[in-house]
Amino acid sequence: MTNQEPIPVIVNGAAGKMGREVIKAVAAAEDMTLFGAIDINPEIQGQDVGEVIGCGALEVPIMNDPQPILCAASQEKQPAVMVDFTHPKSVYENVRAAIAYGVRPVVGTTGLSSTQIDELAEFADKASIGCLIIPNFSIGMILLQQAAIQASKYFDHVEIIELHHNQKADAPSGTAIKTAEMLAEMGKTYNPPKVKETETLAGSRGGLADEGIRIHSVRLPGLLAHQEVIFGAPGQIYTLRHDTSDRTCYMPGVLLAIRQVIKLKSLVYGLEKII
């Protein structure tokens, strides 16, 4: 470890499934210090976040108001970072507040619209504050997306299926949207029609993204996070699939993002941009 001050980290959504894993990962990282824990659950306010998530006392109380924590973090010598795993309805205001205080956001919450991302990018640029919006922190998913880009050079037909637990609030997933965007940027239109399709049940063909790419969402208990990108051509099917069995797989990506965001002066979208 260097003599550099540890990075102060605030976790927003601290008692959620992802927030708990982030707390544990940050607490174990030698170059970081857990500065604050935010969660709106009224039953755990003021309690030690380490005790709540079962990893032992961390001497960081859970608070439901981010403003005092962001204000305090803005006074630290080392630039502070806020990791957000909350809800699509609150993430936009969370990120704006962090940037306003000079705290660098690392956003894992999906559901931001393209307009909102553009507005946050403009806000971050004006403040010269780094911000990372990461639809998926898994290195394996980044590799899948890179493989999909290569396959798109040879296949004209592709559809995406994403499968998540039934407590996920938004559909399709941010990862599926990002994958479709990456494929659409290849300069071609996919799935040229062979027949005139008719949906006898609305939505049965999935959502239509740019350049003719279809995205299908599945929500079931027992699932965690999974994605398939299926390419088709006469006589063959090429399937790329990534399965998540434990949320700990995201933590190397989260820690990497925390370390990288303090070096940035603008908003960056996608983990592949910093690895």
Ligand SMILES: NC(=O)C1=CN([C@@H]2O[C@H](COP(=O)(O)OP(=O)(O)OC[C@H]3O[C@@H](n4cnc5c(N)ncnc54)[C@H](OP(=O)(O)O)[C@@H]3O)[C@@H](O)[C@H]2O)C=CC1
The other form holds:
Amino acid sequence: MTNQEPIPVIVNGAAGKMGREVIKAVAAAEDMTLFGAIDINPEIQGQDVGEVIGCGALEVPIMNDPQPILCAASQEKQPAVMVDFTHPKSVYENVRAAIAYGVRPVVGTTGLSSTQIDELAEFADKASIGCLIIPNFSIGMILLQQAAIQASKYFDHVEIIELHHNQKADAPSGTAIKTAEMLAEMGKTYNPPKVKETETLAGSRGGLADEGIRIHSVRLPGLLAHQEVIFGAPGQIYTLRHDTSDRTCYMPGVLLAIRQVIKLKSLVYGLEKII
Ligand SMILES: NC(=O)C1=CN([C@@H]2O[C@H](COP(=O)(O)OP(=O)(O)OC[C@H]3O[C@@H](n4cnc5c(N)ncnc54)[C@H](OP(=O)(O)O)[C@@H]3O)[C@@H](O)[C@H]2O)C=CC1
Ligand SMILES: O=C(O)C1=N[C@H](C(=O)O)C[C@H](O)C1
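Coords for the form predicted together with this ligand, given the form predicted alone:
Every component of the complex follows; first up is the chain already shown.
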């Protein structure tokens, strides 16, 4: 244990599937204090977040409006952090608001465009505020991406399949986009065509990312979060696959990001850059 004051943490999207895991992880972390809980549902406004998520009272009420809690956090001695697991529609404004109050965002919400990420980077830079945008907090996925980078040196053909539960709002997944970006940065174009392809059914060949990389999205009840990166070459297939079975797999990454973001002065995109 250090003598440092605990890091004040606000969780935005506190009652959601990820938000509730973050609340429990932060409440259990000795070097953090749960400072605030935000969620949009007016029916749970003012209720104790611990009672709402079923882990017992935590003495932190859920608030619908982020402004008062961000303002209060900005007065704290220790730099405060806002973890965002909300919705692709709201995440951009949430992050801007946090940075405006000097609160460091740790963003798990996916669906931000590359233009939005660039704008947020500029905003964070001007404010000299750390901000982490992390499409996937699980160590297994980071290892898969590193293995994919290695494989890309030897294979010229690759496609990505991501599979998720059918409550997911955005497609393709933020993880698939990031994986494709990492492969595209390897300085080559994949999947040189062997024939002229036509689609009898629009979308059959998936979405086309940079450098010829195809991404296919599957949405089904019964799935949680899964991704395959499939490399092909004459006579062989090399498949990388990651499966999640419980959202607790993301929590070590979320806690690491909270501890790291307060040391940064600009935006960083991807967990691989801070581990
Ligand atoms: N980076 C990573 O490792 C991971 C990222 N994710 C991403 O995190 C995001 C959230 O996922 P998940 O927890 O499954 O989604 P949920 O829908 O279960 O949770 C989102 C929560 O945020 C609330 N919410 C929606 N809009 C707002 C807003 N403007 N302000 C405050 N709260 C809001 C929702 O309320 P209501 O239900 O009433 O609308 C809900 O309680 C997704 O983008 C998902 O892809 C998920 C897993 C891992
Ligand atoms: O919505 C989810 O569940 C997930 N979303 C993230 C994404 O879009 O990549 C991370 C993980 O795949 C789970």
